[in-house]
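Next up: just one chain, as structure tokens, the form predicted on its own.
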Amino acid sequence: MSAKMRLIATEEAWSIPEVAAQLREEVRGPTQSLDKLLCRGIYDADPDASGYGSMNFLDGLLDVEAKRLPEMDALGVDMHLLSLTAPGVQMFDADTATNLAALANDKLADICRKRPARFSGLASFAPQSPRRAAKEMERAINSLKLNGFILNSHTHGEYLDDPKYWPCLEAAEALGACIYIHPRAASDTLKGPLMDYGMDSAMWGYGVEVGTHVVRMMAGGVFDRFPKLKICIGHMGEAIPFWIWRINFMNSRAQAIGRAPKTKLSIAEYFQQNFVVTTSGVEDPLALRYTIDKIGIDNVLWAIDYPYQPMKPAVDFIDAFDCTDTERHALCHGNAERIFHIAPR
């Protein structure tokens, strides 16, 4: 890879002490919520214990300059697209969530203004209060100059195909800003078989959860109402590129027999038109080549998933990936610049 190739990593987790403190309070006490169990391991764990606490993700989330930036420098990563890590503000009551989203956006904008060549950011919003969320989304783009939005999938077990959340989609479409739908733990109605063998999080459950979300959006006709809405999903598309033929075929059958609403386009067409995917946490060259060939090079972006994934293997992966110069420029920075309105270098 050329030494001058710009590297923009597009799913890079971050947090603020105020959100961390609120999550610490939220997860204390007995619970069967997968989100609370997972967050307890990050925000309220004994660092000497086993589990997520031993991996010390929280320090990586709260840090920007002490460790993250020097590691970026050492590995030649030019920019992190930062976003408030899952579950963001979506476990809180509406007032708390709205206030913390605004605070996080203010602090993120400060980081981006301080180091505009190194950090860009995705704004948080609180779907618990959709109309207030839409106002915050407008502020985040128009006043704070952030680069898009982060949504940590379901809100109280509900998805964006529910019309009550459509003020958020209307705002994103009007602003021309992409919503990155990031995983969180499965809802209570989905979690049962995922609770054993470590399947509840990144191993399997996260992909199942986000995949369910976006298939609901496509099958439910969301993109007929918002045809210009752009959605980003990570982890090489949460398996959807690999299943899209069957999803598309079975949805067409469901429409024909009245089990799904008639839509203007097919699921395959919506996925091509309204979605982009990142490589975050999937460093498999065969998977990347398939995804590019299936949905097009203009729809695939490189990402690390820091601090949950280490930086160096992700950099080595994209450096070694066999592709054309045009593909490499698109993967490493061109698509990120276009989708997330990042100024070209």
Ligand code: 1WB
Contents of the next structure:
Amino acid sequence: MSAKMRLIATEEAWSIPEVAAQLREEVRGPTQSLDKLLCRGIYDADPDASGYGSMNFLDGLLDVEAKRLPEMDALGVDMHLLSLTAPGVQMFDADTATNLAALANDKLADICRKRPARFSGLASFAPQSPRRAAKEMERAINSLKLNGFILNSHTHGEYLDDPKYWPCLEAAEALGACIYIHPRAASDTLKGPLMDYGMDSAMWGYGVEVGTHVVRMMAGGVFDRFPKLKICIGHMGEAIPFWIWRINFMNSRAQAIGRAPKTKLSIAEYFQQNFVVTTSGVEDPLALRYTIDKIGIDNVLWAIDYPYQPMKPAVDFIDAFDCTDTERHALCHGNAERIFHIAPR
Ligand code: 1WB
Ligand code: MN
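Taking the form predicted on its own as the starting point, write out the structure of the form predicted together with the named molecule.
Expanding to the full complex; the earlier chain stays at the top.
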């Protein structure tokens, strides 16, 4: 490929010491919460808790300039679209979450202002307090000039189809800003069989959690209320593009027999109208080709998932992917510029 192709990576995790310290606090004591068990390994340096301690993710999350930037330089990655890593502020009480989201957004805006060619950012918000969240969302876009929003799936076991969260959806739609629904470990009501064999996180549980979340939103009619709302999901669409025919068929059956509310559009139409997907953590050319052909080249964005995925293989993957020049521009930067309002170069 051309060495000059602009490369914007769109699911790049980052954190701040204040959120890390709060997570460390939060995960102390006996727990069966999948997220707490997972975070204990990452934030409490307790390798016995989840085995994650040995991965040193925290160093990568807290760093922007020391290692991340030089590695981006070496690999020709122009920009990371940064987002506060899972579970974000969503495990905290409403006040703590609201305050930490604002602090994270301030710090993220500082990074983006300092290096506008290299970093852009998705703002956090605290759905625990939807009206305050909507205000912070407005501040994040209009004052801080951030590029969209990150939501780490459920909040205390609840999903965005619940009308209590709709002030957040209304704000995002009105601001023309996309919400990236990123995984976190499954809620307590969903987690049972996901607790063994390392299935709780990226191997399987994350996709089940986010897939469930967005199918709830589509089947619940959320997009009749917010037709212009854009949702981004990672991991090649969390399997939904592959499964869409069946979800669509069975939802129309559920509607016909009174098991689901009537909606204006079909699930397949909502997925086309309201969603974009990224390639994060799925470096499989066949899956990427299928996804492009299925949902359209305008709806697929390249991502790494740093530091949870190493940078180089993700770059090698997109470099080697067999596609047209037009497709490559869309995947590597054009779609990211359009969806996340990043100035073209
Ligand atoms: C993993 C990935 C773990 C992510 C995480 O813990 C997050 C993993 C917070 O690869 O196991 C992520 O954000 O993609
Ligand atoms: Mn991720």
